[in-house]
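This document starts with one chain, in the form predicted alone, laid out as structure tokens.
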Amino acid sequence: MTEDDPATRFASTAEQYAVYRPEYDDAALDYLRERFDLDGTGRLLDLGCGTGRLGVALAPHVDAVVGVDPNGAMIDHARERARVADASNTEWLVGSDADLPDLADELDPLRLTVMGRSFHWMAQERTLDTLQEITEPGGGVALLSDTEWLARGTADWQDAVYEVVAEFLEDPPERTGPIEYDDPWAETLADHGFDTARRAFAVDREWDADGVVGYLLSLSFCSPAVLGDDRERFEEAVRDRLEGFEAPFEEDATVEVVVGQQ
């Protein structure tokens, strides 16, 4: 695998992803419940699953959930998760969008593809063909995505935050502010065979310094491989750059939905 595969970028945040990577928003869920009719039965494939968020929170919506991810420790924090939770329906799978085409018989029918920010690293055109061939008459793919606060915050906390990063990072994101990307997923999907749909949802949340710090280190650009002999030292820098605010630190968020519907 090189440093560009999903699975060694991500290889050192298992940990830190599982714990503190914040829960997608109860009325995106809804949302994706509502329109794809999940009402106990069908089949969900949770594609790039990490550590299992949303396919441990549909669970309880569907007959079956498989999440496949190739990354191993992340699989083994998707158990955890769904044990906890004591969603039994739950598969889990190490492998990835290139294994889909295999699984493609033993998955048919499938009522709804779930991928977070996985899609971006995918082969999106072959995925998508090979979920329309299996995908039952009004189910669907959902590509949901969250606001990377680092990069796209614009609370006074998150300036000091990403000013801790960049000195440590030679190369970190682009501070960007809460600007519109020319994101083609829609028209990827449309020109796939799907309807599309996108709706998007604002969520506050709260934050500590452990959950800034975890956080941080559960991103692939700022991982505890990436940081090295200097993860202390980092850890430190950005607890000692939050004394100067109040907490909890807030933060206002969106999540976007964007679904393809046979």
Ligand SMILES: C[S@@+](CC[C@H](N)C(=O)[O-])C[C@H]1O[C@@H](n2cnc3c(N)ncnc32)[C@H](O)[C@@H]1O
The other form holds:
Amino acid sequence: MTEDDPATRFASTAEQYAVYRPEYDDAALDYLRERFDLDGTGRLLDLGCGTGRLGVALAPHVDAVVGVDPNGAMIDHARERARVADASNTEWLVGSDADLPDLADELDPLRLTVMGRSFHWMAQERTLDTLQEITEPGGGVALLSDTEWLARGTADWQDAVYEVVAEFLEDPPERTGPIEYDDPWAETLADHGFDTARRAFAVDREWDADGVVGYLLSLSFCSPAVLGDDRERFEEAVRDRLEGFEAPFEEDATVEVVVGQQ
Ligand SMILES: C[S@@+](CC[C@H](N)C(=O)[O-])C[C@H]1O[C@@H](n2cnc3c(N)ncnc32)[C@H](O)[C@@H]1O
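Switch from the form predicted alone, shown above, to the form predicted in complex with the named molecule and output its structure.
Below: every chain and molecule of the assembly, starting with the one above.
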């Protein structure tokens, strides 16, 4: 197993991911429901589904959901989330974007494929080639991302947390603050014949120290596996630094949705 193996990248984070990664904003999900006519019919694919957040939230609005993720622990969490939510129209498979061509016949036709914080891990051209073939007219693809705050948040408490992370990690991501990227994903979708649109949804979040520590451990580059024996010292150091700030720690977040429609 290597860090580049899609099955292992998040292998030690599933627990923290399930509990501490924020939910997607309801407004973003409502947008998808309206845009793609999710009226209780059609099949939805949640590719790179992780703990099943998107698939389970959208399950009441489609006929069937198939969630696919290379990480078996994530899939276990997704099944449990579906059980608790009584989402019996869901199916959860261990697999990755590389399996999509083999699954195509079984998935055809798809109303909507959602990829939440996962498209960047995939062979994007091949994935969209396959999806373009098996998506029904009016259906499409939605790429959701939730800006990772450690690198791009602007609050003082986030600066302080970043300093601790940078002490412990050999190669932390650069702390850039908010930066506007060109939108290569919209272009990639357009190149595959999809009509594209992009929406951003502002969300205010509040964190406590447990949430901050859990969130950090859910990040692939700061996972329990990456921290190894330093994990306990790391958690203590984050909590110590946060004592200099008044809880709750506030975050102005943005959930971005790029859609492509057939
Ligand atoms: C940041 S998590 C997002 C999980 C979920 N979609 C969400 O929005 O909460 C990224 C997920 O992508 C999965 N992943 C990584 N490489 C992948 C690949 N090549 N194909 C499909 N999923 C992949 C990981 O296992 C992980 O569960």
